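Presented as structure tokens, the chain that follows is alone, the form predicted on its own.
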Amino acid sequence: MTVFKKIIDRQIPADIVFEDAECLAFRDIQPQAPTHLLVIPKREIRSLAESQPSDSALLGHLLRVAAELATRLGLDNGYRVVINTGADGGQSVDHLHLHLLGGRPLRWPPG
């Protein structure tokens, strides 16, 4: 069982900022920017790369919830919204989940 699957139970707290029946966001615990928001969907995919035909819509709105949470917090300057994919994408929790990251300059290219 992930961290999030115990968040998703909770078994563990987040700060969460967000819950809908197919998803929920909180803050990351180890933020990269003064806003940093984790999306994650309440089904388990193990990653974008492992996402299906079927998890279309679904990822659509996980998309449509990040960029209706970036207005809620004010993120009118813009933000950026990443989903790391294996290792080398840099996936660390094997959970699909956006980062929804904003409230200063993000350089391109990240690191």
Ligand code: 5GP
Given for the second form:
Amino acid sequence: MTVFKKIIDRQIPADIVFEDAECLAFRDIQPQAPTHLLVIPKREIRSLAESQPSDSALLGHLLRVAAELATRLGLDNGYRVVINTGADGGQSVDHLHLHLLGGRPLRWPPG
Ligand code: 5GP
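Same protein, different form: I have the form predicted on its own, so give me the form predicted in complex with this ligand.
Once more the chain from above appears, this time first in line as the rest of the complex follows.
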């Protein structure tokens, strides 16, 4: 079981900022920016690479939740949404998640 599944099941604590029937958003334990949230589906999908065409509505919902939270949290100057995928993508938790980063200028390209 991944650490994110444990957060969904309330087996370990997290600073949860949003929840609905499909997803959960909480603060990253090692924030890389003043605002750093993770938006995850409640359904276990290991990565973007392993998502299916039938997950399209859910993936769109996660993006819309990220945008709504960015507005709610006042990221009016912009923000970044990142989905690290697989080993080369730097994915460390095998449960699909969107990073929502903001509150400072973000450089490009990432490392
Ligand atoms: P990845 O590297 O897979 O794209 O991102 C995983 C993220 O999950 C990392 O930014 C890491 O800090 C975060 N993370 C790992 N374990 C925990 C945890 O127990 N609680 C929270 N809130 N974040 C976690």
